[in-house]
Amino acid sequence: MDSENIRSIKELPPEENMQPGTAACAGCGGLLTLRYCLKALGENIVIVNAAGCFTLLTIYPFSPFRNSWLYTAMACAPAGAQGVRDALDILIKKGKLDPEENLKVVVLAGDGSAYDMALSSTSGAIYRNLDFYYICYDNEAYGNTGFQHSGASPFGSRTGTTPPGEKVPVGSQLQKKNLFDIWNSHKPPYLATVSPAYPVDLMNKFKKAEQFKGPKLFISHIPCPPGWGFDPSQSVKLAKLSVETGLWPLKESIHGEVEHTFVPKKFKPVEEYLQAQERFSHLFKPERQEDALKSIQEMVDEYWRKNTLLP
């Protein structure tokens, strides 16, 4: 891969390094995200895939990957991306392995994993300076159990543990966790969140993480037709709106000094996005419930004025 920037979506590399037919749900924007990851990072790789929605893309003796793959409990997958990055230190060491056959080590991880279970095992892993790629596919619930409450569930959501009911009629009344923050506060060399709706912007920032050894680490927010509640063939309007709302900020961090790679010219309503999905109809009806509608436009307009990027 070449060190100038992809311009535009036609520039993007034609291999295709993940084969299709999995058994992912339709429409799954972690798939696309995926797809594209891999397209940068090559067919040189390992993956060490956490228990989550994806361990479902290999099942014996079938496999979408072109390369090695590694299944771990969902807390410990950076512990494994450590033994596997020290076993291919040992092989080049001895001689055992070509130097020029040096695989990068790659971390995928949903956010049940990423925002909750494997928190500690990954802050140690960054700590260390683990030289790893790190994908968080971020689709705000457990997906795969029945889409439950997890840390990156949104204010105002519905999940199969926090259902809008007479007594809580809003749904989740906990705030996302914000993992970029708590990860950029550990300084690794290459932090940044990424959308399958934006793949150019996403594709220039694995190339732009190359030259960095150590953690190289990357949370995409991703689109789920049947947790959310929306047609499959929307994936990548959704995807498109949480950028255009302002819901989901696209940066970067190099050693901690952050940067925003996309800001809307004129940002769009909070609700348009909501009103797309059945996970937030309640907030709609049998009657509107303005606090939490203000209040989940508001928590948006407060991030970026933060980031002087609204006036």
The other form holds:
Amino acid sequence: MDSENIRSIKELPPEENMQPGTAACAGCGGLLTLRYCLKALGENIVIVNAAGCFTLLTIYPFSPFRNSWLYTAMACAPAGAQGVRDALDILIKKGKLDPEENLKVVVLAGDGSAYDMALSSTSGAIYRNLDFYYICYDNEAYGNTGFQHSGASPFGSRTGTTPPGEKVPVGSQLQKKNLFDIWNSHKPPYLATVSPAYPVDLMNKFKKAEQFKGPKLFISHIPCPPGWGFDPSQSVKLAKLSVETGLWPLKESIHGEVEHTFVPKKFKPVEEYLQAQERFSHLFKPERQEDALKSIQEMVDEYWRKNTLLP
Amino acid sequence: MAKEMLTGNRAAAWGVRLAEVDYIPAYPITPQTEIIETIAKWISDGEMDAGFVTMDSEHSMITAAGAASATGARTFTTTSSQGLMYGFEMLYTVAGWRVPLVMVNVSRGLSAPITLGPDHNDILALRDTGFLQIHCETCQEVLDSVLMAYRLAEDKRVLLPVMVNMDGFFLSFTREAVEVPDVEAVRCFLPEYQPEHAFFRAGQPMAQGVAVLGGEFYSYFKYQMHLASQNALEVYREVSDDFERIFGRKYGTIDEYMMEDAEYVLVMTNSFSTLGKAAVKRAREKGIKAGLLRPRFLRPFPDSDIRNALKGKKAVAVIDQNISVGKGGIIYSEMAGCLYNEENRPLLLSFIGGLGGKNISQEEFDLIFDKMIRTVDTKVVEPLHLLYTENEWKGITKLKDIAGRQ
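The form predicted in complex with the partner chain, contrasted with the form predicted alone above:
Complete assembly follows, chain above in first position.
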């Protein structure tokens, strides 16, 4: 890739580093994100994968990748990345490995791992200034086990472990954990949110990140058709709506300084996004939960007001 | 070769230094800290050329160590007790990656109650992971076993990680005269690691630790590991012969003490077997044909060596420094499995002692030999005996009284 920013989807690299025919669900937003990320990263990488939906991308004896792959466990993919990165550096330094055989090290983790179980090992890797890429595919629940509540699940959502009922009609009563701010407090050289509905923005962020040595972190909001409850054909539309309603701000942070890379000219009401998904349907029927809907909208407005991007 | 007074921990560190290890991820825990501190200082002083990184937990440490090993670096790490338990999940994973990681465990009892004293429930909990296990009695054996562990782990007929075990405090902090081999001699014994099997390089996509669908694939991989572990017994004979040829010290899969004409045999592992050897000597003075068998390998389990060593013996007392709560001694069960189908097998008695580093007294060893002799007469094997002296009972009762507890 040259250093010039790309301007349209037509300029995306044509190479596919992930072949079709995986066991991922139809319409998986995470798979789309990964496909773009691999276009950006090229084939000389090793993916260190945390347990999650994407564990099932490589099923012996098949792999859809042009690159290498190491499965670790849910809590420790960043530690696995540390071992691979350090080993490559040492072998090159000792002259046991040709620098041309070097690889980029990439952690791939779902939100269950990134927001919850692996928070300690992730903090450790960022703190140690590990030179690696971290991609979190965030579908806002433990998707691989059938969609249970995770630290990324939003307020008001239905998950397997936050079922709306008579006593708790709202579903999840907790707010989504702010992983961006947690990571940003470590002041990594590069940190961004991305979306599979905005591939040009995603690609340019990877191009920008490339110039930094140290942790390069990406959180992608990804629609999950079976978990969220919508038709797989609507995946990109849902991803787009989460940005257009202001729920998923596209931003980046360089050494801790945050800038938004896309601000909708006019924010759509969050209801438009919520109504398109089964996991929020209890907020609308049998009766509208006005308070919950209001508080979700207010939370979004508050975010943009704080960032002085909304009057 | 130079002789130096070294603790077990420093002997382990010397093994790592002489093996010219590339990479050491570390995390502290008592009583193994002296190993990583010694290595850290050597690296800081430029006496050792290796990467050293302090990790955020043992779980991360074992992951990083396994991943570096999978990338082709000769890697070492070390832990104890709760740390081993915290990284337990990843021991299965690292063994499944089939990487030649060497790890030292300095045994310490598991919480609760929390203790610093040693027993072997920590290391024995991971006997099914795929790691090979070498258990050491002396500081010299610790250093030598680290070197042999790399030869064994890196052999392409094996390619499994190895755990070298020593007792906390009783060995980790005991200074003994240790022969430190020359670097050149070690290089003859242990050449540079050349990964042939699994490593990550540009242009050579490789997937490690992939998912399998169905028991056929899962069984296939697990069987491969089992067969490789069994291979290790044969490969070890070569390793051990080479080691003896170069360094003049001989280590079998088992250690036999006064076994040739022995009729009554103690089975013990690790540093407490030195106490057992002293007891054997005393028993011999009393005219009892006593002997001691110390398994050095617990995985792979050296079944045939043990069977051969125990042929024609009258009684065997297994003293387990571990407790499988609700069942009994772990090594007792392993020994019973090993001997069950033998004709004329010896009677097998079970004792548990030395938990958390508790002493096993002379009187208790006398009792064990008495019981063995009586059992041979009566042919009635008593159930498991938990070693605890009257004085120890009185001591604890007195302190409970003082504390006002009944």
